[in-house]
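So this first bit is one chain, no partners, the form predicted on its own, shown in structure tokens.
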Amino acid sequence: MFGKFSRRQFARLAGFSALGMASATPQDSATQPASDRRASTSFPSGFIWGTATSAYQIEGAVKEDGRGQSIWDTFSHTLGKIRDHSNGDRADDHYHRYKEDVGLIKGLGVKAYRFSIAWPRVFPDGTGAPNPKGLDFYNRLLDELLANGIEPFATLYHWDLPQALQDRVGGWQSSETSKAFANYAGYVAERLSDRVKSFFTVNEVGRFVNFGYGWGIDAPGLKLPPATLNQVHHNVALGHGLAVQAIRAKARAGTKVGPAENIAACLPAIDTPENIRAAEIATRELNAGFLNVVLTGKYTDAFLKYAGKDAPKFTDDELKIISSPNDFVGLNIYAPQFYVVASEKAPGFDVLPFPASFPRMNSDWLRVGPETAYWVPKLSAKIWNIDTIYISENGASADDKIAADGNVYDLDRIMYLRNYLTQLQRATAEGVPVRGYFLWSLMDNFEWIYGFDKRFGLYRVDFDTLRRTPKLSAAFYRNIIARNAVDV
């Protein structure tokens, strides 16, 4: 199972089911190709510069202070659900140390933080009465970030569904899920918002939906026919346009929302106009589930028509909610899904295979197309018209040997960042709307079917004393936020 599915490999599996699909019209298709112009030297002004965590990744004590059970707690306790065995019971023990990591934050001289909140922390039951313990966690973390002149950004959902929602009600299944998921935003926002200013709604949809409830990779671990598994697409992005309009009722004037979507990546093969063209409609038709839906408030007739009788089940009044506006997107950037070129047989790309020898990171989804960067972004904007995104996650995992001085000098992490931050500067230097840029992962943590296997960290951890030590890595990210710039 684990050498064939991946972190975000989802795209590349869920993305060929579109590839039947009946034409599609572009709009506003792209027809020039990229400039040639040397980058700038540095990104904008005010270009915000951050990492990003978990909290079932780091936190820990998921038995503490009244917190409830998620599905990721019954998951990785299920025997051979992940590679080493691992759970995410103490993890980095994030709960205990946030001070310590809090001042790991400020070393590494960044002005944002993009952390999650655990819904089963706040509602033990995903809904009734509040945990008001759950939130003190938070409003302790979040004093320590402002005092440490760290601006915190609030994910409300990666992944932590509480087990009681999933037993009661299916989960994402029930539209109940959507409704409960709003409640418990608006709670949050008008608890927090008077230190949190942008609050993300949902992370990565077309993972946690695809791989926890079509393919039974990650929690809650089931395998839906495709019919129930679009209604589940559907009730999660009904639950991003109701967990907005709780925020926008909730929470003081001025606070921000945004989605955060590991987007299925499609890059032209050759810039010619032809095939970025082809890729703006491959973005746009292998996104239709969510990001398309929740952009501009319709399924495209091509997700329509190739669905057919497994197509959602909505109404025009859920499509308005859905679409409910967003101040921001947030964009999960790691490897290219697809590379494609113009067809002239709908839907009007065709996806290239990766031979063998296409270099990749110590995972093996990991491909390193630093090119994703600059494409996803830029077309991102154009597509839908979006004039704030943020890069919510880019990293890597690496080999991370210790060396025999005990330092980690993380080479190949360090060509990745250098390679992939050239091309996001590419990308600001033409004008794409891209105000920052959150590193994953501020440390090593729990990788969710890999357990501890796999390392994201700029910061080493020891999983037996929990000791946090710096790559080289968190040297190089720093020198670049020091100089908001990478030499090009």
Ligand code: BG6
The other form holds:
Amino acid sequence: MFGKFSRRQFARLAGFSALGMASATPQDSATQPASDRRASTSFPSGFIWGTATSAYQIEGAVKEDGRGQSIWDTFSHTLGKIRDHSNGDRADDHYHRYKEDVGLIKGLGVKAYRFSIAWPRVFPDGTGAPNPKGLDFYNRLLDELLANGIEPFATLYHWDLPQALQDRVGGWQSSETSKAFANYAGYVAERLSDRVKSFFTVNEVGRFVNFGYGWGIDAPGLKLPPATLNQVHHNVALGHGLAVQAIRAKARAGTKVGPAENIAACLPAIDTPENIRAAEIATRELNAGFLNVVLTGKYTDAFLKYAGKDAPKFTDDELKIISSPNDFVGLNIYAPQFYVVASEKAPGFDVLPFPASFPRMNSDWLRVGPETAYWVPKLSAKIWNIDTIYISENGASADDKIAADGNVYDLDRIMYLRNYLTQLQRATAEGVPVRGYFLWSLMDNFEWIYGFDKRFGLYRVDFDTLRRTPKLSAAFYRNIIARNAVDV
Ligand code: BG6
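Instead of the form predicted on its own shown above, give the structure for the form predicted together with 6-O-phosphono-beta-D-glucopyranose (BG6), please.
Every chain and every other molecule in the complex is listed next, the one we just looked at coming first.
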């Protein structure tokens, strides 16, 4: 059934992690008059344009105001783990420069900003006594955002688990961490939901579990056997469900919550009804370990059969908690991961191998497949009956050299964004319920195992001086937002 896979694709298969389809009738814009053409390239009115970051990648100040240590502090300080031998100790120094950074966000014309809260700032030991100074930083940030007319979307877990929890209970290997996460989520939601109306629970389960607990290439650097790894997946799903319940119990009425997942992106290799159906099956099955169980309350039969004796141990009550209703689903969309065709053999799809010459951005994993932004939300909405989708991340790495005149002409990133956004608009024009889009990332930052070597920002950061300079893509994005339309 499966051919040769990239690292990220394989992460999906290893976790056998979820999704779906529909038929498309793209409009032929070349034959339309100019005014109709503009209407046909517009996003729905009220579409939420945003940008995104995460705490460990930008904040720095890792020892300030009582912040506890996270597994990423430990990991990035372990020799050989980060390609350029850097760490997040200073990163973008956003902790001290947040006012300037809110100015940068405002300069894009976005309406929304997705950031993450560092759990070890709020609960330095993961559980127990909270650290009020930790939450104070987010209070200051929120006030600044709101004063500038920017709606905050907060992520509660973007990988920086308190080290104390890793040491005490093995982190996500134990459901104690799931409970601790819910306690932290409820605590934060109670205090911030006067200003934060939307919370993302966990970011990219499919990545941090497989990379961190399966292959040992992300924090905490463990290589656990399949049964334990499946249990880690289950504990994270349980943590998500418990956090949804805690937020409902503690936050102000009307607070919205949902996950932000790097869904395994399955696309029809050629758009035939059979292949589209195959992409639907593949989406569900290859996201079985998180999104599908979260959205349906069941592990699929194929998932349980494939896992066999290594399947996670769970109870019916846990499945109910895991599938507590969400208000939205966040999808992080970057590369096309699986081009599929229909197959007679169960479960009904074959994955095609990628040719070596398939185009990529400036990261080996980041293949360019603009139609990912069309198929993934479309199939997701259909198979899981989702009525509110956010593209919680999309963006690209580029080499971002400074030209002789001091500017960064990142035409490759613009090419990537223009094509992905054109496909996303195609989806919204067909009624796919995508309500907003968060471009990754506001500014260059600490890109995990790549350190400062990979740049995804709309603003270039000089990591010596910490000066921020807008790239050409910042002007490109501002223009799209101002017109609420793609510039084709
Ligand atoms: C997503 C993450 O996987 O992609 C971000 O949510 C990350 O935190 C981005 O920065 C790029 O990934 P990478 O692995 O190239 O740093």
